[in-house]
Amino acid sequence: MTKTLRIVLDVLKPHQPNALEFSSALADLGEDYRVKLTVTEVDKKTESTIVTIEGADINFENIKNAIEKMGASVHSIDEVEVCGTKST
C-alpha cells in the first residue's frame, strides 16, 4: 500500500469560484492538506492552472471529484511523490 505525499495537477477552471476558494475547498479535504495554486493563462471564461497538494495521504478521488463539482476538469498528473508502507 502507498501513500501519495505529494500531487501536481494540470487543472482547467472557471474564473468562478476564485483562486483562494478553489485552493480552500480542496485544503478542506484533508485535515493536514497545503494546497498551493498558480495560474498560468486567463482567457475570457477559464483560467489554466497548477495545483500542487501535499499531505500525508491524498485521496486523489476525492481531490478530482471536488475539482469537477467545482466545474474544472483534470487535464493531467504533473508530478507525483509517494511511499511505500510495509503491511503487517
Given for the second form:
Amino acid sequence: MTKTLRIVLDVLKPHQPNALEFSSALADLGEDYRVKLTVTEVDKKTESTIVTIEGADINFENIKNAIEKMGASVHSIDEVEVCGTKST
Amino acid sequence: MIFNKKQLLLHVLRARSIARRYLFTNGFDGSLTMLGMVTGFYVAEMKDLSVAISACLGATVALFISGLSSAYLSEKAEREKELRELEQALLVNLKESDYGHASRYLPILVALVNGLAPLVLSLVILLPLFFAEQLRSLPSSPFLNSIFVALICIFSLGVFIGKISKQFWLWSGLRTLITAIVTVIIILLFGLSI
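Please move on to the form predicted together with the partner chain, as the form predicted on its own is already shown.
Then the entire complex follows, led off by the chain already shown.
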C-alpha cells in the first residue's frame, strides 16, 4: 500500500462556489488536508485552476467526487507525491 | 458555514435573493389585489359578506395557483438554460452536481414562495371579513377594517424591501403605502362616478 502525500490537479470550475469556498470544501474532506488553489485563467463562465492538496493520506476518489459535486472537473493530475508503507 | 448541503445549493444559484424578490413582487401583487377588491365592495356598499368573502377567496386561490405555476415554469426554464450553458462551458454533465440538484430544487422553492406570499397576505387581509360577527361591535365596517389591514401589510412589505436594500425603512414603507393609497383613491373615484 502507498500513501499519497501531495497531489496537484488541473481543475476547471464554474465561478460559484468561489475559490475560497471551493478550496475550503476540499480541505474539509480530511483532518490534515492543506489546500492551495491558484486561478490561472478566468473565462466568462469558468475558471481554470491549479489545486494542490497536501496531507498524510490523501483519498483521491473523495476529492474527485467532491470536485465534481461542486460542478467542476479534473482535467489532469499534474503532480503527485506518494510514499510506500510496506516495512522491510 | 456555507458547506452545509442546503446552504451550498442556495448559494450556488443565489436562491435567497430570487425568493426574496418573488416574495415581495407577488406579495405586493396579492395585497394590492385584495385591497382593490375590498375597496370595491366597500364603495359598492356590499351587504352580503359571504358573497364578498367568496369572491375574495376565489381571487386568493387564483393568485396562489398563478404564482405557483408561473414561477415554477419560468424558473425551471431559466435554470435549465443556465445549466446547459454551464455544461457547454465545462464540457461535463452536471446532472449529479450541486448545480444539477439546485436547478431541480430551486424552481420548487421559488414557486412555493411566489404562491404562498399572496395567499398568506390575502388571507390576513380578509381576516376582518372572516371575523365580521365578532368585529360588529367596532364602529367601522369589516371592509374598512380589511382596507386598514391591507395598508398595514403593504407598508410592512415596503419596510421589508427597505431593510433588504439598506434604505431608511420608514421612507421605503411610506412609498409602498402611497402606492396603495393612490389605488384606493382611484377606486373610490371610479365608485363615485358610477
